[in-house]
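What follows is one chain in structure tokens, specifically the form predicted alone.
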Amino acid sequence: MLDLAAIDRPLADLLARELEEVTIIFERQLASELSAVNGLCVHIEKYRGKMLRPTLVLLSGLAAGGDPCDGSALTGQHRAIAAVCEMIHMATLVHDDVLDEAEVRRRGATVNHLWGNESAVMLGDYLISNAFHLCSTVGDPAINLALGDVTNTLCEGELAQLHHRMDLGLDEPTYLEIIKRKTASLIGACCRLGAKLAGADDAVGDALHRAGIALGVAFQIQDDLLDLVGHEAEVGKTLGRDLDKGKLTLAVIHCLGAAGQDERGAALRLIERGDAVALREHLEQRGSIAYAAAAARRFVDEACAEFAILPPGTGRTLMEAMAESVISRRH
């Protein structure tokens, strides 16, 4: 993801300090009197990665306030909500690994691989429960309602994706609707809430929400591409699970939709065999990988267009740079 220090060292240092505070809140909230629970929570610290969602909460607050981006726009509420959003996200990762039977996450073994599906499901529930317990301490029922709506939407997206497994007739609009719900909805909320907590008006909050949705769609398209063309050592998680689980992603949907009868039959045979290497070559030759990459590019452009509502300055520049990093990432 984005190297903030390469753009603005003081702001990068500020965000690093803020994220350290978010991490402390996160760990304090999850702390249990039971060592077994603490052991699981310590394990999933490895899942945190670049902390995109907490960063967007904080950076949206900074950007909405304009220059100087000195941290004065950020409050304890920002840090708490950043931790809440990361807990919700982590819960989805733990549950996704169960659904996908994944063994690797962030270059380490998944909870379900080490301790079984039962522990993983309950840990995901524990994360969600603690997220809303922490959210209630912020003292704004509107935020509870907003994030409750997001978690409902996330679940709808996952259920819709499960419904369409092995649906070889899945079309692009349905795919996009699924990923808007299961991935982009939380990212959109991070951007809106960060601005709201900094005192931004509804017009700015709405624009950043739209930007976050577009950014989340681009992120998921790129993630799906990495599942097809990435390398596990670089990406850091089990790859090829989309194909194994019958989840059609944009490149495959484009290939099947644009192909003639013979080409479609050849692609379907590769999917049925689970031949990821041959399918990747097939998709590359027919321009479907490039098509998906171009779609991710369009959604990033949509996000950057929405950022125009922000005051010119360092914060907006970093929001734009972060959007660009979504499609340049390799993990």
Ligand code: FPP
Given for the second form:
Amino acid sequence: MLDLAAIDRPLADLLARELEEVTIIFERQLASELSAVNGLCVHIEKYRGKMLRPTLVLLSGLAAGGDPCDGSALTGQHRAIAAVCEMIHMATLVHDDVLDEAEVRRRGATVNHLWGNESAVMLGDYLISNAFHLCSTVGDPAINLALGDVTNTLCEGELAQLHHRMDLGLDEPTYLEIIKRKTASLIGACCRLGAKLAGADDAVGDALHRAGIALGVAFQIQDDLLDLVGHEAEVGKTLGRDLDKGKLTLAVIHCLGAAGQDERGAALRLIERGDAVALREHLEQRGSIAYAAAAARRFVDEACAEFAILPPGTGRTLMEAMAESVISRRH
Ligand code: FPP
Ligand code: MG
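Pass me the form predicted together with the ligand as well; I've looked at the form predicted alone already.
Time for the whole complex; same chain goes first.
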């Protein structure tokens, strides 16, 4: 668990206060006159866990806004866009749980599990619609366009992933392209928009965008590793879904690619049988878990190299700590 206060308490406290404001904006935006709608919105409050995306919007603003890191670089627009990014993220999770037929998220029952697919699809639509409604209040069409690009891109990522379901020949570049679109595109936008709203120039915005993309790729590689080797009680969501749904992730792709004909046959049999425990052991023995972890490490290093464009200071240090936390997390 990342403890920002151990690195810089005043900045961590500032971020915590800003995130409370973001939460208020988020809840105000979703509030409906209908209790049927509010009941669902209250349920998904527990999905707001790490608040990684809003934190990246705010922290990118602080870090790119120069010293002093006292919050003066942050505006109401930062808070609104931070809430928008979290809302987009939640919409994707609610829809993703329908696609994955997942029953548990953040240690609670999923919307689809409790209320069925129809309600989950509509709630995801309500969230995405509200995200763009709130975004429009910021009054900058370039931001609407940028986030519209992101939602197009993440849908493309999901569609490509569906296309490659049970594709035992899926290669690493295609896997990386899918996760760049479905996960990293939003994280890249969070970093770029936070910097842009703090008045940073395009070079800084571009560098933070690249950093966010690298971070997002590392995040998804770690997420996929947890799906294979994590413990459900610790991770807090349904695991083993990637295999069940025919989604090949980096460790499995490495194992199948590196194996000789006989060993490939053995791994394929484990996948076809859906034998998660034996497959996990096989991947560990083949060095495929370590291979995926090392790839995630390289993407975090790539992100940190991009942070070098930021003025040295606590803002940059916290960004680096956030990057590290993406691969050290166990949930
Ligand atoms: C998590 O994957 C899923 C995503 C990061 C993106 C999901 C996107 C969609 C379903 C498209 C929805 C589009 C809109 C506009 C609402 P995962 O299953 O690997 O992660 P998990 O382990 O958290 O379930
Ligand atoms: Mg899922």
